[in-house]
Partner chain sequence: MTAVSDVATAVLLPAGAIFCLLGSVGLLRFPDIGSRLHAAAKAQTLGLLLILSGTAAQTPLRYAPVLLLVILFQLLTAPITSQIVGRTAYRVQALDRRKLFRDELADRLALDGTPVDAQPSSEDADR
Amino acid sequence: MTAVYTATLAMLAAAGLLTLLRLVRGPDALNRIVALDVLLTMIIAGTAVGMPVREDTTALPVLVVLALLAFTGSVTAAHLVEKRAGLR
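May I have the structure of this chain only, in the form predicted alone?
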């Protein structure tokens, strides 16, 4: 179980670093928004992976709220970017 947990966290960390690179170097705002959403999803996944290892489910409501906030934020930002692109 520990090897799987460690491998999963290592892969999530590598993906997080690549996503941070996209967040910093993204060519436009939409790429940065998607990178931020993916990064938040990976944080949620990392926390969810750690819950069975710690045998503690108290973080579950926090994960649900974070997922809802990530979805709402991404939809709102995409809507604003679309509106801005329509004004050009």
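To test you: the structure above is the form predicted alone. What is the structure of the form predicted together with its partner chain?
Partners and other molecules omitted; one chain follows.
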């Protein structure tokens, strides 16, 4: 099972790095919002995989909170982009 966890975490890390590259490159705020949203998904997935690895379920409430907060942050940031463009 260790090999499965290692492979999964390695792929998630690679995915996170690629997403981070899009976050740095932009080119505008909307692309960064999408990249941050995906990055948070990777964090949720990695934390979830870490639970059976460490045989510790303390991180479980963190997953729920992250899943809700990701949504709030993205929607607020998208509204801010509209506001900055003078549409709201």
